[in-house]
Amino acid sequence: MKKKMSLLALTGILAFGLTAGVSASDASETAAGKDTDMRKIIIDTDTGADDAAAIILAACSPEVEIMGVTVLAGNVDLEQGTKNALATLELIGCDVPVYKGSEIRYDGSAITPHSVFGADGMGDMDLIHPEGSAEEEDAVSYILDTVRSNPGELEIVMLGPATNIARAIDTDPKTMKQVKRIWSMGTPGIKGPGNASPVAEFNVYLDAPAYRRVLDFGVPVTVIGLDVCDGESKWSDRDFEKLFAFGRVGQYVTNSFDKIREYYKNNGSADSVMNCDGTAMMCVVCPEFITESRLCHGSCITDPGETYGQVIFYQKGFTYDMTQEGEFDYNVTLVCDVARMTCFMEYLTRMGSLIASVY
C-alpha cells in the first residue's frame, strides 16, 4: 500500500505552511510525495514519542514510501504501541496499515516495557484516540509477504528492539536475504555511553539475542547510535516552542515529548532532549544528512553480565594487534556523524514550513 496523505491532512499542512510563507505547490509536493523513484520502507517500532516523530518525518518525505508499520513491545506494551502508531498515522492522514508483532523477547521471555516518555509513551497528554485498528495479519507474516513482493527493493527501519526482524529471519531466511537494507536506531555508537547500561543502548539491551541475529545474518545494516543523537542534534526548549507554533501536528509532537523533557530537566539537561528515532529517520530519508560513516563488523554481546547488550565495532582498515582483518565480514555501516545543526530545521521543513520564516 502506498503512502498517501488524506485531503484533510493536506489541507492542514497547507494551512500552517501558507501561514509560514510556503507556496501551495511546495506544501503539496512535501505532503503528497513524488511517485517516481521513491524508496520502499517498512517502519518497525515500539511507538513512543520519538518513534512517532520519526513516522511523521517519513510520511512528510518524498524520498520514501511507507509500505506498512509493524509494532512490538519495548517503550510500551504491544497494545499501547499499536494505538500510538495508529493515532500518529491518523493525525497526519497517512493511509498505511499497522501490524502487531512481538510481545515477548526472541528467547520467549517476557518484555517489561520501560518508557521515559510517560506511561502511554506519548507524554501522558491524552493524545491517543485512534479510530482504526491493526490488521489481522501478524507483523512477521506481513514483513515476509512484502519482501517477497518487492525483492531487492525493501528497506526496514528498526526503531525499537530487533525481535520482529529476527523472527522474520528465522521464519524464512531465504526471503529475508532479499531485504535491500536494514536501518537500526541502536547501540551507543562509536563514541557515546549507553542509556540502558554504561555500554548498552535501550533497543539492543531489551533483546540482545535478536539484535545479534540481525547483525550476523548478512543483510546490509546501517546503525545510527546514541552518539550522533546527542549534542547539537538535540532539540531545545526553543525548538519545541517553534514546533508547537506549526499547527496540530507540531503540537502533537511537542506534547508527546512532555514527560521526557521533564525527565531531562530533572537530570540536569534542562534545555534540550535527544530525539533518537527522529535523528535515525533523518539519516534514512536524507542520506546527505550523514557526514561521516565507517564500514565495520558489529558484534553484539549476549553473555549475561555487565557487558550484556554491548555492540563492539571492528572498523575496516583499522589494525588491531591481536586480530587479523580477514577474520571479519563487514556487516555494518556505522553512522559516526551527522549535520547536527540542520536536524531540527530539516524536520520543520519537511512538515511544510519554510526555514527562513522560523529562524
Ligand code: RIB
The other form holds:
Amino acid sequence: MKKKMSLLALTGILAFGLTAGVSASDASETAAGKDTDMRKIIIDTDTGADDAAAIILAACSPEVEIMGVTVLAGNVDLEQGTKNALATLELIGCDVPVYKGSEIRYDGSAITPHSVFGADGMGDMDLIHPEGSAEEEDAVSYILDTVRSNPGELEIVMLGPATNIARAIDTDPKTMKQVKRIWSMGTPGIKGPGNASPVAEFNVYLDAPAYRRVLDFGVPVTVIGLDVCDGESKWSDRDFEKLFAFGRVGQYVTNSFDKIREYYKNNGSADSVMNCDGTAMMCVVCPEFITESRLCHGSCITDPGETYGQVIFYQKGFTYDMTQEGEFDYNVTLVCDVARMTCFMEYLTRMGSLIASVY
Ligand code: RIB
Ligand code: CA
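The block above covers the form predicted on its own; next, return the form predicted together with the named molecule.
Below is the whole assembly, all chains and molecules, this chain first.
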C-alpha cells in the first residue's frame, strides 16, 4: 500500500511545488482522488536513474497505488538495483515493499549488467545508502500472490528486462492471465532506431526470449518505445536546473542523471537526455499523455544474429500481402506519439500536486 511521502521530502518539494502553480482546488481534488478508484500497480525494475525517476513519479500520482516493487538485473546487478529501489522509496517516504527477482536470463544464462548511468546506476554520486532491505519473499512469488489477491485489477509496469514476468507466466499461467495490463518500456517503437543494436532496445536485448514470452502470452501489453521518449520528451539542461531547485528529491533525481548526461555530451548529443522510464511511467499514470497508439501483434526475434531482440509490430487493419491477418492476436497497444512538450512540466506539477494534497 502506498503511503504518503515523509515531511522532509515534502518540505523539499514544497519549495518548488508552490511555484509549479498547484492550486488549492487541485489539492482537494488530488486528496479526494487519492483514496478512490486508484489503479493498482507493481513496478518491475532494473533500477537505474530513469527507473528511479519513474518510481518517484508513480509515488506522486494519485491515479495509481504502488503495491510493490520487484527488481532484476539489467542496468546494474540485482543487489545494486535492489539498493537503488530501496534508497529511492526511502527518500520519498514511500512504505512500499521491495522484492528481489532474477539475476540471470530466462534461459538460465548470466546477465552482464550494462549501465550508462554510472557504475551504481544512479550517477555515481554517493546517493545510495538505504536503511531497509528487500522482503524475504522472491519477486515471482510476490507477483503471483498479488495477482491472485487482485484478479483482473493489477497492472504491471516493466521498466527493465522481462525475465521476472516471463518466469511468473511459466510458474502459474492461469494466475497471470488475470493480470489486467502489462506496460513495457521497451523496443525502438514504431519508427526509432534501437539503442542496444540498430534494431533492438536495451530491455528487450538483455533477454529477448523473456520478452517474446510476455508478448506471446496474450495479456494486453502497452509498449512505450524509445521513439516517444526522444525529441521534445527529452529532459534539457534547463529542465534539470529547475528540478535541482526541487529540494532533496529534485537534487537526487538530477544527480542520478549526472553520468548519462555526461555520456550524451561526450557522444556529441545535444543538451538533453531521454528519460525513458519516466516517459513510460507518464503514459501509465496519465493516459491522456498518449496522443497516438496502434493495436498490433508484436513478434520478438530471438534467433542469434543481427536482428536478435528486434520486435516486429504487425499493425491491425494493415493488409500485408504475404501474411494472413487471421494468424495474429492483437494484444499489443503500441504508443506511437505522446504530448512530448508537456513531459517534464507534467512531471514537476505532479510532484507539486502531491505537496498540495498533504498541506
Ligand atoms: O532502453 C532504455 C531502458 O533500458 C530503460 O529502462 C533504462 O533504465 C534501461 O533499463
Ligand atoms: Ca530501466
